[in-house]
Amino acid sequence: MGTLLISAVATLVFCAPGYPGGAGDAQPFLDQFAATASAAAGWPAGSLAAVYDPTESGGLAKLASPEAALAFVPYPFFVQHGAELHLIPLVQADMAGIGTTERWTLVAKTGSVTGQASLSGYTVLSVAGYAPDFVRRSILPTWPLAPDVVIEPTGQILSALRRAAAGDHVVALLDQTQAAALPTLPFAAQLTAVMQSNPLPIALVAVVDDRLTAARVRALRAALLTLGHSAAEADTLGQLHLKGFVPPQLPGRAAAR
């Protein structure tokens, strides 16, 4: 169990694995992102602290830090390792252009699959592929994979798509900004899709074990939901392509707790 910070400095750790972006450039939107969450929480000046890391390994090292006491990750990394990390969902996140979930959509090759069974040997590519407990359980319920689909982790989902309209035996699994893009491709009348999940939560604001006393989890968890009321606040979380927050809404087989 975690060790509770009273007065000492918190640390948000942001982790996005699969999507583009470089620490220095985003470092500058969540020290803006930790100072509006923690004034409206009513925390004292400089008592937030943010980090980002692009990487499923580099965020699982931030957040192994005692200093690491909230996580806002994507659904996919939650699933996958919020047991591990004792993750408490906080607020789910209302991202702009989108909302609060997403469906993800399978694309294969025209003719190619037709069922679960049809999968056997292929290889899923996506953004999320770093948690397959989350494709098996979150996106395939009710498609038990074969033993012999492998799972992988590609930030290039065009290079996949391409060797998947191919005939390559590969499927891409596409978060729900990509599905919408997918007719513009080239190429997009060799691909299909041939399954949607239902809608998911996007991503999440954790609080890490108990690293925080419950006075300042209330505070800032009654901050994040009204968040954004104000011209200041609201590009604040534009800035990180953010709308809001509402309550968690989660799937039970998914909870951390």
Contents of the next structure:
Amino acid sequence: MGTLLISAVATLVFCAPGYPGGAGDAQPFLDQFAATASAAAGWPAGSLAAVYDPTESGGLAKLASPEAALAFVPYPFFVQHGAELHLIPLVQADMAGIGTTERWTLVAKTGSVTGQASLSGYTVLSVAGYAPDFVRRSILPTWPLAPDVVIEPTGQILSALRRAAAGDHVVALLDQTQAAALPTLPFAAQLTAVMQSNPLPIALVAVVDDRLTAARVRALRAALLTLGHSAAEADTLGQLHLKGFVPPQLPGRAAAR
Amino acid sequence: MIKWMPCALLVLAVAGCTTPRPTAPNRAPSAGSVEELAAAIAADAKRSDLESDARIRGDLAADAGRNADACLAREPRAAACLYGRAIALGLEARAHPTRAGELLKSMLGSLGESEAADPLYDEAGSARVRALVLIRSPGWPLGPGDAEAGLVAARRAAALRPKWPPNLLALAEALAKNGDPSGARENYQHARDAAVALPSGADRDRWLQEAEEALRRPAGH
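Could you please show the structure of the form predicted in complex with the partner chain, as a counterpart to the form predicted on its own just displayed?
Shown next: the complete complex, the earlier chain at its head.
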């Protein structure tokens, strides 16, 4: 894929499979972010566009288009698709109220799961279930799952937790926000956190292949790392629940890709 | 990752949930009867549904809130006023997305009270609107969305008023959200048939269009 001409409009593709929200709802916030980031980087006005897709397939399709020069994706998406899309990490998101990393928690009916062997025949349900490589390699690197363990995506984690509590052969893999809210559920006493991951990045901005010149990449990276210092920039980031960005600090396997 | 985005990216088309009523005369809220105030709230909801300007939607939400307050001041336990307050809260949630979580929880509380007062009000509107809020809102822990509870409410509305197209549309949407495409399709067909049986009019046409569009979509979409 050739590098985009300096005058071309680059597109930043936001993709967050499994999380609620429609593209139309998100667009004004994305437009504002794109304008703020490109101005901070000294890019020509209007040279960075942004689009959002809440689905894995839709995000992949958008990232396949030649205009897609940047991706803003959850870490599970990066692990699952980073190699095939030639995603090169640019910066790591610092999320308001969470930070730059989060732990994932495997939750099962109390007493039902005592180790990876007892997960045989279970289904792991998670908002990150579309990224089985992420679940197996990043979340559970020391818990090799039996071949008959199924990993499935769900946008309805509450239903998954109900099923687990009711004794179905399912476990729920929760992100940090979900895990923190677990005690608020009326049936929380029937559930137990059986495993917690190491801290993992939450989301990344990545360059897609070599679709930007090195100079533009350098300028954007420098701008993103200082974005949020002014009140207006902080407001723009806040609309996306972002505090700012830090240099990417990926676990070994993903960083090596 | 709409913990990135305000959870409120849940824009609920509340007006689509309510049954149209004659528009109330344009007068100060305190001058209206319960019926007039309820009609004024429904009119605000309908206008809001068609309005793209966020500022005007905010004004309509504020107007609906005032009318709901006036209605409740007259008859605090009337289903019409409790239901009106719920609709007004839904409009406010749409106008002020950053507060949507708390507003939608209050909305569900008001719907529970209105359903307890009169489950048949607005053609089982309390159960129908509850269903739509539960199936369209972000789920736990970001919002009050709960697809399974939404389906229960949708079934209740359809059982109370089985020939009312909006109840059948809500049930179809809830079934689709719960992974039952054939059940959803069956109810879109019922909704279409029920709408065809009604006298012609803008609302009937809208319900018919919604059902037919859903039936034209490939299964699973």
